[in-house]
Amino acid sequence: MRTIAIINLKGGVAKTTTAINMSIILSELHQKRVLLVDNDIQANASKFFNLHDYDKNGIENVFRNERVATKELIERTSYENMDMIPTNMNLDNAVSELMQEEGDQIGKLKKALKEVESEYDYCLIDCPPSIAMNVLNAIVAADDIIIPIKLDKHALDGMEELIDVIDELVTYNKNLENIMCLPVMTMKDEFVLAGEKLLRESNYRVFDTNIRYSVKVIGSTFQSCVGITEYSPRCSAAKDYKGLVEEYLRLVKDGE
């Protein structure tokens, strides 16, 4: 199982949208077995798949001392090849408690995912805009990190800090291979184009694929369990997310 953590210190940069649509495209169009992990207290991915529930276990159990078997946290989605570990507001308390623990604080998620690695081809982790303990766990568990970046004046804000954190954790994650920036919500605007030029001239690795801005993406968020490739298959963002997955699979040498 190859694990992808989707991270940025900024909010509103399409992390959840990217995690959801990459997961759906991998499972539906490429017939990969996919596990999506909602690691964000906002639980937007869980709500999207109608799996937000305070009465069930979720990702917060991974970070608590009373460990639950990972397979008991997994819920089926409406997609045949795609499962999910959901979350809710209890994640906040779990992360706070984890910070007070002694011993292994940043390897819990990696250990939990190892229990089910034979069941899936890909695991995608949707992370909040922070470097809290649950995000550090995602970095340690990841084979690849995707950083969605909205191309504006502040596009690279926080990047240096995030890369520094990732570099510090490499000691705990020998499997980390790729750290890739993903331009999102792009358009033919002089300031956006200037931001993209700045990004591509930086020292950061950047996908060739851009995710273009589309109002259809906003509309798709109101359709539970329906990815952009189903909601509006001809829109620019749907084509771009399909292109992104194809580029990613080539990157990791798992293309069809």
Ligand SMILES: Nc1ncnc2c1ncn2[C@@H]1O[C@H](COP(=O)(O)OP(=O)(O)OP(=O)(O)O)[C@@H](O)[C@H]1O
Given for the second form:
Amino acid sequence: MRTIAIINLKGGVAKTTTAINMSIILSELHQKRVLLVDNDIQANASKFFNLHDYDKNGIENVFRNERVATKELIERTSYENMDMIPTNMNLDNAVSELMQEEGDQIGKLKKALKEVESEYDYCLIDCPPSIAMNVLNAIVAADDIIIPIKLDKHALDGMEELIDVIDELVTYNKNLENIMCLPVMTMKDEFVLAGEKLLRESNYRVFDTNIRYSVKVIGSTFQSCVGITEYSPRCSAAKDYKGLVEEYLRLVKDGE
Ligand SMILES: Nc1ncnc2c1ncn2[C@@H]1O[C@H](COP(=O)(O)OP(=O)(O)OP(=O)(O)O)[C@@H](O)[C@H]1O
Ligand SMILES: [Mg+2]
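Could I have the structure of this protein in the form predicted in complex with the named molecule, to go alongside the form predicted alone above?
Next comes the full complex, and the chain you just saw is listed first.
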């Protein structure tokens, strides 16, 4: 199983959109067995898959002292090859408790995912816009990190800090192979194009694929469980997300 953490300190930069659509495309179009982990108390991905439920176990259990077996946290989605570990606001408490704990604070998610590594080809972790303890756990668990970047004036704010945090955690994560930026919500606007040029000329690694801005993406959020490739197969963002997954599979040399 290969684990992809989708992170950025900034909010509203398509982390959840990317996690959901990459998961659906990997499972539906590439027949990969996918586990999507919702690691954000906002629970946008859990709500999208109708799995937001305070009576159910969720990712919070990974961070609590009295551990539950990982397979007990997994829910089926409406997609055949795709399961999910959902979340809810209880995650907030679990993360606060974790910060008071002695001993291993950042390796809990990695350890939990190891229990189910033979069940899946890919695990995607949707993270909140922060570097809270649950995000550090995602960084430590990851083989690959994807940082979606919306190219506005503040696009690269926090990037240095984020890369510094990742660098510090590399000693705890010998598996981390790729840290890739993904330009999202791009459009033919002179400032956006200039921002993209700057990003591509920087020291950061950037996917060749851009995810273009498309109003259809916003529409798709109103339809539970329907990814952009099904909601509007011909829109630019659907084509771009398919291209992104192909580029990602080439990057990790998954010849299928
Ligand atoms: N390619 C796109 N074109 C147009 N709108 C988009 C695109 N990608 C994402 N959006 C919209 O941008 C908003 C933010 O997206 P999303 O919720 O995925 O961001 P996020 O980084 O997960 O946010 P948060 O930090 O709050 O978790 C949503 O309304 C989403 O529909
Ligand atoms: Mg989100």
